[in-house]
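Below sits a lone chain in structure tokens, taken as the form predicted on its own.
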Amino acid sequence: MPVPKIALEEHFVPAGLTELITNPGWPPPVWQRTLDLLIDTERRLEQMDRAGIEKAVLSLGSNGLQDVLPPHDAVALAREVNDALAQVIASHPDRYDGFAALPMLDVDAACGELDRCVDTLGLKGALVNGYSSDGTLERGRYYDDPSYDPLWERFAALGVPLYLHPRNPLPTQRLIYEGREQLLGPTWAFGAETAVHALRMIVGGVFDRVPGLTVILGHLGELLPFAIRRLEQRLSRRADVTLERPASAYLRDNFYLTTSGNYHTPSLIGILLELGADKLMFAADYPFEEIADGADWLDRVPISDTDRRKLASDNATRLLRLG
């Protein structure tokens, strides 16, 4: 029997706003099918039932609001997207919860929208799709900038997490992929970009300034658990890094990881050894991945039943304070 699951990286888009979702290079028929599945939050319920997924936490797919310019357009779209998400949840409150989309170029507006989404709409935190394009699509704003501290303080005060979801590197930073564009997107570039962004937040002192901030990373942590000791060793020899704790302590204390789209048993075992079972959660990454792939793997992966239950639902229930 499938173990009961809560899935945390499950995407949607409101009908009429599909331009917010970026094609990672898929053929047009495949991409149109994906867009149709993002819109349709009814058909996926049957797949969730077969996989033992009792609840999915929905969020706007990439790049979402992070490429919307000028900032006031993103502010208006955030409200529209989040209201649409709340309507989806209201149609199946026992099956869906949600992460808010935020207009990250306007920190004050993002704080207000987070408050509204958590306190009024009942959403469980927010998901942002990487850096936000700043003035032009050729320049990005990363979230280690101290100007974001008021927003991180709101997350901490509300007791909700930030899900840092991938996107491709800036166009000016893709030379290494020139001639090998198949490595862009979820094949490789998504993970590398998101790992560096998370490290910017660690090395930039975000978690020293706001120690109560919790960040979720997908795809088994974008490879960070396997590189954190090496990073920590090298940082310890630099005079220009003055962190209050070792880098691995931030990964252990301030981050949760999900399994989305990375169902590799040796990697899972390594992360359990590095971080323990209390910081891992299930995600299917639908519709960019097949629900059954991740669910069947979790049902069969050779770990204890106690750890399986933690990954499947217990940790998510605790972190998101699900009823």
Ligand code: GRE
The other form holds:
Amino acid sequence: MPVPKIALEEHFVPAGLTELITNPGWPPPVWQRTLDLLIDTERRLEQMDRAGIEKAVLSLGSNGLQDVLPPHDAVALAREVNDALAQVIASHPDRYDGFAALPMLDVDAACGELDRCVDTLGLKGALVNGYSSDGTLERGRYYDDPSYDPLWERFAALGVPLYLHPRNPLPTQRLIYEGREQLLGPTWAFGAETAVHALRMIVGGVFDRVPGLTVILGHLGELLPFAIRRLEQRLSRRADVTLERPASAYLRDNFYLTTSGNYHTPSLIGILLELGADKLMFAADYPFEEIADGADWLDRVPISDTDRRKLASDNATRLLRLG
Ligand code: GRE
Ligand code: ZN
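Structure of the form predicted in complex with the ligand (previous: the form predicted on its own):
In what comes next, the whole complex appears, and the chain from above leads the way.
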């Protein structure tokens, strides 16, 4: 019997808005099939049943709203996407919840949309797909910028998490992948980009200014749990770093991680040792990964049944205050 699971990085796109999903270089037939699966929120229920996934928390796939220019177009699209998400949830309220998409170039509008999504639509937080393209697709705005502090205050006041989901690096930052484009996207560049973004937020003092902000990272934490000691040691020797806590304390206190697309038992054990069993949650990353890969692994991985239940559903139920 599979352990009952709540899955936290499960992507969708409203039919008619598939241009919001960025092909990381997959062949057209494979990409078309992925888009079809993103739209279809009925067919995936059967797969969820087979894998023991009781509930999927849906979110717009990458790059989502983070490439939509100009900002007021993203504000309008956010309402459209989030209303569509609320409708999907209403069609299967026992099987689906959702994370809002936010128009991050307009911080006031993002605050208002987060309020609306949580208070009115009942969404459980928000998922953003990395930095926001700013003015042109060649420039990005990262979320350590202090102009985002009012938005983080809203997250903290509402008691909901921000899921920082990957995207590819800025076009101007891809030189190191030249001729080795296989390493872009989920192979490697997604994780490296997202890890640096999370570190920008830590080193930029976001969690000192807003200690109540909780960030979720996928893919077993985008390698950060394995690098945090060295980071902390090097940061502690720099006069230009004035953090209130050691770097590992932010990772422990302000972050939750999910298993999306990274089913590696030695890494899992390492994370349980570094962060404990209360900070890791299940995610399948459907339809970019096979649901069964992550679910079968969690059902069998050699950890205690108490920890398995924490990872599968207890931690998500607590963090998202699911009924
Ligand atoms: C993912 O979530 O893994 C993903 C996207 C969009 C494109 C490719 C991809 O959300 O792997
Ligand atoms: Zn994903």
